[in-house]
Amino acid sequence: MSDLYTPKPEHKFTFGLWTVGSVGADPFGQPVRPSLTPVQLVHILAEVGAYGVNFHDNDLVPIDATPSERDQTVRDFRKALQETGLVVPMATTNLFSDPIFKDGAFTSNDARVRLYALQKVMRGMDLGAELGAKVYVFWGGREGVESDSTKNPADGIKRMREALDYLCEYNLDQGYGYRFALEAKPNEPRGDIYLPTTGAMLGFIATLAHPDMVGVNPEMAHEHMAGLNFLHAVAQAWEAGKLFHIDLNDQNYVRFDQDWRFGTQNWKQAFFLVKFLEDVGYDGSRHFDAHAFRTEDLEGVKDFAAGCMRTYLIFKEKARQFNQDQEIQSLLKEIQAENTALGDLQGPYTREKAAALKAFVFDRKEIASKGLQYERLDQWVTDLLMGLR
């Protein structure tokens, strides 16, 4: 394997216990893989060169562990991380699995399971930086209804509003200095999820008591699954300060949520990514939320963390041959050349400049004329990724 495209700490490349750790189960099939501890998932993850490994709550200690069971269990863990080397640079907690959440957790219409769901939290924000845990993602995967005759949305989204700002206070006086990243999806478990894209959700952020604290954890199948680019949401998120976290992975359109190996499926879409991640200079985790197909055994499991990350690098290399070849780069310059004739009608608002602007006499015909020449580079951005650049 080529160097360029080892997997190395800088890259930041993690995965969640729950990804390498998935057994293979689906709806209408059992499980086909053993299932290994969270220390032999962090060798794993070692040997195939991750920088670090992420966790519910729960993907670490049992929901019924005792506090002995609880603190030799984190004692194994730190161990095995200070072993490989491997940090952890997010957690995160699970609020959808057990039954208690059956109707969701921050905007259940029963206080008690509120409340526990806050108990939770907390108990897991404590775990994380234990841990060394700098972000915290939250994903609400039964914060939603099958029927809207069952809650009303705006209770569903005050309450979801008021545990965030209780989170945020309890992260302040803990001194824990997380960023809490909000994850959408449109549906599943749930038939619908609140707030269910990262537009949603940035929308949200705003209405926070503590809105400099909270950002996004946008999840490329996620928006995939209601059609969605995904560039768009990162790169909004990204524009807003906003983008704490990602995840990556891969799958059809508008289907269910498929979690695929990233860059299975869409290439472009892959490809972009990573060249706007690249560009713009992110520096987060590169966390890949997906698990390997059903067909695979353990070594399977091993070669779909590697892909994951052999094909970003890939696309990273790709966006640096973009970015250099000279044919695609003078292209861009005359597709992206500002008319400075028309300098004086830019920038901000003067009343001047606006009265200038309602007399100008726009040539529409011959504006609309001018082919822009989309075609031709995006057959050289095919051309590139199918190595013919």
Ligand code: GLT
The other form holds:
Amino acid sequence: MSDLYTPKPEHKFTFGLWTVGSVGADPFGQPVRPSLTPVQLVHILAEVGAYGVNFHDNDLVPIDATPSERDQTVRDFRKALQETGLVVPMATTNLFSDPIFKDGAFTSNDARVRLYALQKVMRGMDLGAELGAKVYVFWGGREGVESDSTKNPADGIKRMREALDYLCEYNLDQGYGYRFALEAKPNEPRGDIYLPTTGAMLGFIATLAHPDMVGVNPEMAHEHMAGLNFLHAVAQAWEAGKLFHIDLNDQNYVRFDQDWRFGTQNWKQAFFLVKFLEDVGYDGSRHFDAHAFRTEDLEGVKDFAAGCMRTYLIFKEKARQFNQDQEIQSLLKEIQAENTALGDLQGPYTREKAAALKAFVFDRKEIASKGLQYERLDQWVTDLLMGLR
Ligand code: GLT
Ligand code: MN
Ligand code: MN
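May I ask for the structure of the form predicted in complex with ligand GLT now, the form predicted on its own having been displayed?
Okay, now the whole complex, with that chain kicking things off.
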């Protein structure tokens, strides 16, 4: 039984170097944990049972490293991967920490900054490809403003498009075969960030030169910061064939970015999310973009990482129970049953159908009078999650 909750490679659980590597600094306080090397972090992830490790360029190679330092770092990292069997499914670029990005990267008003950002991403793509990454994430934490007096947001979007079109060409030119995954966030660190939600990203992708190459990396906490339903964002991305990656974590609604252990706060949202991913057969990484509470030491970091995976697997098992629960399933069948008495009224538009539908008389009161039993179903979900079914 307990084996159900043991992470295995087929679960595709991944962590960023920056997640287990977080030293717990926040805007009000200094680091509370020592900084570990990428090699140490790979070994910690292997110890807790993760499948893969992701990184920003500078999580692995310091921004001022010389070419030979870079190559040595990559060699050491590759050795750690070989020793542990961990893989690198995703890579990304840090376009937010260095002061040069204080007014954005792709959307900066300064053309030198925009070009430097392109250079940094191309080098990051080279690094990721060298280590086997197939997904490349773009999180534009600095792509926004504090004051709209400083730039026209429409120009910001245009600059984002120019940058992504350029980088898609680089991807093709190098034959890397990356799938780009755009990650939205409503605010923080900027006052407002452009393209603030997964839905906004999906609209933007359709305007790119290579829309097929580009999808999304929705993050649970980011949609929750905006008070949105994360599952709905994920479902829209999935339905559009755009769910290239996912950042799992948790936090309370409408607050600053908390990046907590997956499932620590919103059980029901986490449950329906896991159920969705498992039901549709999403086969990408389950990436935990979170970090341990600031109260923790290294043991606590391991508890955090193990907890993310364990909670995912608990919800996966709960989803299986939901799908097998006869009472739940028969009620679902009843409330989702198709009405076969509608004859020719349904189906795609034809002029005749539309004329028949316009003339049809509905018994509104009778239709509306029936209770739908959603209270009962929803309580069954609560019972299920609380272990009472
Ligand atoms: C940063 C951010 C995350 C992004 C990472 C990728 S970096 O930690 O808060 O949401 O996914 O750039
Ligand atoms: Mn976050
Ligand atoms: Mn993220």
